[in-house]
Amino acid sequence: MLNCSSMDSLPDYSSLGLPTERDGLEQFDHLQAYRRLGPIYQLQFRGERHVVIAGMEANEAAWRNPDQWSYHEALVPFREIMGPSHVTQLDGDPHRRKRRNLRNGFAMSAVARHLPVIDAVLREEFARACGQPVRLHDFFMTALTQANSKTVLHCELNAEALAHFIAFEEEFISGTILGEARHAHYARPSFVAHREFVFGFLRELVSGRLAGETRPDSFQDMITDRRERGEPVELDELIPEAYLLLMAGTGNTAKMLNCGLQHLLANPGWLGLLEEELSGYRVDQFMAGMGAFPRLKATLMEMERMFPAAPVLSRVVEIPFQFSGFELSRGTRVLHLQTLPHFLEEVYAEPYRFDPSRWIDREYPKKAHGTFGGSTHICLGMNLVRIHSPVAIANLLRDYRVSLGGDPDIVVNLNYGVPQTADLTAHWTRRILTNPLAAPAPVAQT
């Protein structure tokens, strides 16, 4: 066993006179951290101490085993909100059967297959959205719901439901970031009325389902799968699981083409590009992956890479584990900056400047891309991104000409709970079509 050096001696975040506040949020400078300490170092979380540890060196060292940690201890407050078998605080052997159970909704042949309703749905909502004035967030947001209700959980969601359901969403996960103040912001009467309309509709649904009900869709693929390997197929069990068909993902595609837009939009040269290899798009031709679309694949690249969700993720120790020179213990609470390498000019140079250009021909370490997380514990909701994120910017750019109002400002950042978002208000106008295949279709069913 390689000999290890004192926690005692790690390297304190303090020392350095560097901002721990901005804006009334704790925000810390963890690219010069990183910088002038290492890899690893401590500094004061919410009063307790952590360790953050970052770089490529970190994401190989956090991915390797993934029952070193204990989602169980990390992530309380999606157990607490959602049910003790979400697949989100579930270790070891129950989180690898967990993801057993969801593969046939969320593998990617599974939502592939879904394509041409996709593209249905949401050429439909940029039509109807078409020349006034739209929060892009909430537009995208509000799309992509609609979008999953018609191919991986069929079900009729009026204006009503679609703001509940929206609403739960977004409150729920900004509450998962505020340590023991999640508890005040749960209790309030509106996220209550939310969440009961939430789960009330979906017992409905899942009720429906285990009584004989059935829908072509991706639910029913994983309550098929299950009867047929003897899984128990349980109420209380699906309703999360429903849950996280018509919502998984949506959040994060929104929050990263909301802020990713704006730059691609003051992007003129690769704008233009971009359009002409979109101007003859079908959705089809995903069919077979974004071969025939380098330019799309690389701008979905850049935004990943600029604008993730969860720059930094908790964890806890479980297992005892050695990282540069240091022994993390059994319950040592640690910010894991999965994605800090998205910012490290030695893997991609000027890295806060948009570029899509530097992907195209051009490949980095898995390693340096932290945007979905690694190994079993990632994104269960990837898969759904990043089918809905082409043909979202597809449609949009062949379709329409995009303008954004107002100059809001998008600050891309490292912190624990600092969301990359960007209050933007859009309007498009529809561009003169000249290849009769780009027409919109009526939303199919399948």
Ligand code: HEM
Contents of the next structure:
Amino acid sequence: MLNCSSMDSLPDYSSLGLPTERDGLEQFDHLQAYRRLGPIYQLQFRGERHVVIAGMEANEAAWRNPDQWSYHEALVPFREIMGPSHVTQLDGDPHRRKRRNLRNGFAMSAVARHLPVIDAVLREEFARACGQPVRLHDFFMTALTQANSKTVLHCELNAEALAHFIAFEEEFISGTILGEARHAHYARPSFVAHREFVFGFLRELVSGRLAGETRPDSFQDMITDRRERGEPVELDELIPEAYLLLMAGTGNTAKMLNCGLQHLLANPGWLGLLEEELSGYRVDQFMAGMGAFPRLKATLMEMERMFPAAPVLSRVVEIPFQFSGFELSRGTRVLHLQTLPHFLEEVYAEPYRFDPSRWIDREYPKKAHGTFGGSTHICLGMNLVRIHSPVAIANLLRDYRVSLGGDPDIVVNLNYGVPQTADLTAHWTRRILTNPLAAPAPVAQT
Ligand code: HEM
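Switch over from the form predicted on its own to the form predicted together with this ligand, please.
So here's everything in the complex, that chain up top.
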């Protein structure tokens, strides 16, 4: 066992004279703190001492043994809103069991089988919005949810239902980072109304399925698989799972696409190369992966790197462990800056430059990419994101010329909230079709 320094000697962020919480939640400067203090230091945040861990070494240490964390303690808001069986806040065996139960909905093969319908829905959504000013974030959330409602969880969503689901997801997620202030946030009558609508809608849908209705969607696959393995199939457990399929994470995907598009359109050289690659895009080519689209793949990796929608993870230590010469005891509140390596010059040259070409014929260490977290709690929706995003970009750039208007700045910043709140307005007009196979076809449900 190594000798550990006392936690009293832990370097302190406040000694640096850098911006703090008082200067605004987005003002912490962790890159400088990491440079000057090293991969572990302490910080006052929301009236409590937190230990910050950062860098590739922190990712290695945090993901080596997921059981050293208590997700139950760290992710209380998810339990409060989504219920005690919700995956995010489970630990140990119950978490492993839950992820096994969800596999048939979220594995790459489970998502990829819906590619043709996802493609057709997104194509229709782009066509519908053509020629008008479009608020990009709302557009992507709506389009992706529509795609989910025709693939992974079949259901009819009218305009009222969509509005409730989208507002609920946005307000639910933004509340999870508010600390104690979340109670007031979640008690607002508008949020209560969205919540009642969403859970009422899903309760009815799931009850129907349990009463014998079947649909050829991923939700059905999950239920069938569970029954075949003799696992219980219960209403209250299935409701938040249905939510995961229909809605979870769409705001994050929308944010990444939103910010990513702004940077892509500001790079005409790369944009031209990408448009050239996508001019002959057909969705069936994606069935074999992204091999035929190296520039698109590189573009999306660069979007993931620069715009990680959840840049910091809140953790609580369950089993004490050592990191960088200090022992973190049970109950320590930790901020794991899992995406800090995205902005380290020694890993990604000129890290603040949007440069997709850096990914061509080049791999980076796995521990340098923290966008989706890691280990057993790695983002459940990662495969969904990695299907939705290329299909969205490929359809948009193949069929349309896109411009952005009224752009607020997007600041790449590492903080505790979501750094890229860009409410962009876009406008697209149709290109002359060069690929007859790209002509819109009606949307069929899978
Ligand atoms: C660009 C979009 C997204 C980003 C950047 C993102 C990021 C993340 C991150 C960083 C985590 C934490 C992992 C950890 O604790 O180590 C996470 C967990 C999770 N994500 Fe995502 N996510 C995205 C989209 C989605 C989507 C579309 C879904 C839809 C189901 C989703 C569902 C989840 C769930 C359920 C968890 C908790 C998993 C667990 O605890 O086992 N996410 N995500």
